[in-house]
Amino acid sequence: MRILSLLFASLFLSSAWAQTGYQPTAENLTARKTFQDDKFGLFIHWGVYSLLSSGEWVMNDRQIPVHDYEKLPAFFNPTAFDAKAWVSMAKNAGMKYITITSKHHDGFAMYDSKVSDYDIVDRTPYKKDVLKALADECRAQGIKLFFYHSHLDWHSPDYYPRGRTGQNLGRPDSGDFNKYLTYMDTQLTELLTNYGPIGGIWFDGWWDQQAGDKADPRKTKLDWHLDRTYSLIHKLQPATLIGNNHHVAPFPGEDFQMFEKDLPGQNKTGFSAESEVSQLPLETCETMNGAWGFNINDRKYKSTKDLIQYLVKAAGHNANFLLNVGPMPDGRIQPEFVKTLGEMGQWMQQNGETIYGTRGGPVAAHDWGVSTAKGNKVYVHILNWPDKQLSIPALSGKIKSARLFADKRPVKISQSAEGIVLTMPAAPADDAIDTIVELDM
C-alpha cells in the first residue's frame, strides 16, 4: 500500500497536470485507429450483483443498506469462471476486445485491490483475480482488453455529497470527496500497472453528479477532476483510450466517444439528447436482452438477425458495437448467449470483410440500410429490402462495377449526376439479413 501510494503521487505531480491542450501521442492515435477498425467488442457486466439475479442495479433499486449488501461477497463463489472459454467465445463471435467492469456502482472490485479489502480476492471463498486470468487470456488469444470503472460508488462513505443515486443506503451523512476521487485514481494506477497493456478505460457514472444545467449539460456539482485523472491514464499507458459514459460532448483527454444502447445522431432511449457526435472514434453499446447484469426474469432476447443489423448500422455511422453479456453468479455465461454470439460469429467469417477495417460509407443511412467504405471499395448494406432496384445519391467517383458481395453475381448500375440506381439480379429470401452489394470505385 505504501509503495501504491507513493507511485501515485509521483505520477500525479509529473504528470501534466491540465488534458486541456491535450495532444495524443502517436501511440495513442495508433491504437485509435486499430479501435476503429476491429468494429466488434463483448461488453461483460459481472459483479456481486449477479447473486440477485436482478441486474447490476440492484442494491440501488431495492435500497439495500451497505451492511447488508456486503454480505453477498461471501456467498460469491464462481466455479464455473473459464477464462479461456470466455475469450474463445468473444474470438469465436468475430469480437476483436472485451471491456469488463472492473468496478461497479456498488463499488465492489472484481480484482485484488491493495488500496481496499472490499474486493473478490479478500471477501469471497473464491479468492482469486477473475481479472487477472481473463488479462492472461487475452493476452494469449490476441483479445485487446479494456476496463469498465465507475465515477460514482454507492459503497464508499467518501463519496459525499451524494449525487442523484445511492440515497439511503445507510453511509453518514459526511464524507471527503477529494479522499474518494484519490482513491479512485490510486484503483485505476492498480489496473494500469498490474495486468499488462490495457486497451481503454471505461468510464461510467459522471451523470451523477450532473448539474441539471440546461445551459451548460457538462456542468457537475461536484468536481472530478477528470483532467487529473485522464492525465495519470495517459502518463501510466499512453496508448491506452479513455472514454466516458456522460451522454454529453467528449472532455479534452477522452480519446473514444460512447453512445448507450443508441447509434450516433439518435435518441431513441433519451440517453443522449445532450450528446454531440465528435470526430473522435465512435462505439455505441447495447444488450442481448433488456439486462445488462445477470437478470433471471429477463427474456426479452434479441434475435441474432436484429444483433447483427445493429452491428453493421454502427458500422455505417462510423462506430464499433460493443454488445454485452451478464454473467451467471457462478462463472458462466447464460446459453441463450453463447448460442447468439455462435451465430454472430459464422456471419462474421462470411461477411466481416465489409464490416473490419471499415469507416462509414459515402452513403447516409437510410430506411433501408446503410454503406461502409474501405480503401476503393463501397460496401451497400441492404437490411430492409425495398424492392428490386434501389436508387441511392451520386457519389463522387465513378463506379467501375458492381456485384453482390454473397456469390459475385452482377449487380446492374445506372449512374448520373443525379443519383444511381442499383438493380438486383433477383431479390433476397425473406429471411436475409443483409444483402451487399460491392462497389469498385
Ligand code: H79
Second form
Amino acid sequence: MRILSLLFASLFLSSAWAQTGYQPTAENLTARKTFQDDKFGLFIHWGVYSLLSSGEWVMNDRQIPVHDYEKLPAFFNPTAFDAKAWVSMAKNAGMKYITITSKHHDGFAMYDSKVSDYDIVDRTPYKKDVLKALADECRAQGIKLFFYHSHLDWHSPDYYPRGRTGQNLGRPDSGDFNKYLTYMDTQLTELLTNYGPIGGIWFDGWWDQQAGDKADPRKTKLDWHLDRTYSLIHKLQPATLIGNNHHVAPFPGEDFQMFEKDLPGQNKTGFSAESEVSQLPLETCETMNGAWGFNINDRKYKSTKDLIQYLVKAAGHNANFLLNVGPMPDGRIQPEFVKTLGEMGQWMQQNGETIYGTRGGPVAAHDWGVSTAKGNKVYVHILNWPDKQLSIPALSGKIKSARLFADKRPVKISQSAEGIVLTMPAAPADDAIDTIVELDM
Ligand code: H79
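For comparison with the form predicted alone, provide the form predicted in complex with the named molecule.
Complete assembly follows, chain above in first position.
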C-alpha cells in the first residue's frame, strides 16, 4: 500500500512537473473542457499512400525511394471526394470533431502549401485543397477540425540526421535540421492561418529521434525545439489544443494527452509503457479494422458492439475516443465503415446523454464495465455481466434512486459501508451492448 501511494505521488509530481513553465490561456482552458465534453471524434488518414492501399507506412515498409514515391501524386485524383458527405457521416455517428492528416510521415501536404510544391494542389491532377473544403464544411456543420501533422519526414532532405525510420529512401547523407524545423513551423503557420479556427494539432513521429535512454525516455538525439513550435501555435491560435503522440509524459505546452490503441494506463500495444497518465484531457485512438491508411486487404473489421464498448470504456477512463477511417483513393469512405459508423450514431442518439459532457468515474473500471458522471448523476455502464445482481464499491454520498437508463424501470439498491448491490428488474439480454444504470446522487 505504501509503495502504491508513493507511486501515485511520484506520478502526480512528475506530471505536474512536466507542465511547469506553461500557463495555458483562458480560451485554451475553455477549449480543453469542451474537448472533454465532446468525447467522440473521427480520425482520417488520407494521402497519396492511399493509392497503394497498403497503409500509410508503405513508403518505409516497401523501401520506396523518394524519387519513385514522387510518381504517386500524379495518380491521385479523388473525384468522388465530398466534404459534405464526410462531415455528415461524422456528425450522424455522434462525433463532434475531425482530426485529419495534413501531412503524414511521407511528407506530402494534403493542402496548398506555399513553402513546398510537394502538395495536393501543385502535384496532383485533382489540384484542389481538400483541407480547405473540409474546413469550410466543418464550420458549416458545427464540427471542430484538428490536423494530424507528422514531426518526422521521409521526403525532406533537410530531415537530417534521419531517425529510426525512413533510412534507406535514397536521400543524400546531409541536410540542415534547423532548416527542416523552420519549414515545419512555416507549414503549421499556414495551417493555423488559412483554415479558420483549428481545434488542435495532433503531432506524431517525435519518437523517430528518441535517444532510447531507459533512464530518461523523454530524451531525443536532436532537439525538436518543441517550445518554439508550441508557442508559435498558441500565439497564432490560443484555443488550439496541442497533443503529441510521443508515448512519454507530456511536455510543457501540450494541452491533451493521447494513447494510441490503448486506454489510458494500459499498454497492450507496447507503445504506452512510458506514457504516464497526466492530468491533461485524454484521448485514445483506434482503427475500424487494423489499418490507419486505406488497406484493401484488411478485413478485420471490428464490430459495432466492440467499437461502442470501446467508446464507453474510453469515457469511463475519462478519455475521448478518436475512431479512424482511411478513405479510398477516389475520396469515398468504404461502405463497411460507413455502415458501422451509422450504427454507432444510432446508439449515441439514444445513449449519448450518458457519455457527452461526462467525466470518468467515480467507480474505477472493472471487468464488468465502467462508470461516468455528470452533475448529480452517475451512470454505471455494465458491458460484461451475466447476472441480475452486481456489486460495486461504496460511493461517497448516498444514492437517492436508481433506474435503468433505457426504460427507467427501477433498479433495487442496497447500500452499506462495504459496497452497493444493484438488483436489476431482469437479467440482461445476451447481446446487450451496454446496460446503463442511472443513479441519482
Ligand atoms: O498515424 C498512425 C500511424 O502511422 C502512426 N500513428 C498512428 C496514429 C504510427 N507510427 N508508428 N506507429 C504508429 C507505430 C510506432 C512504432 C514505434 Fe517505433 C515503436 C515507434 C517507436 C517505437 C517503429 C519502431 C518505429 C520506431 C521504432
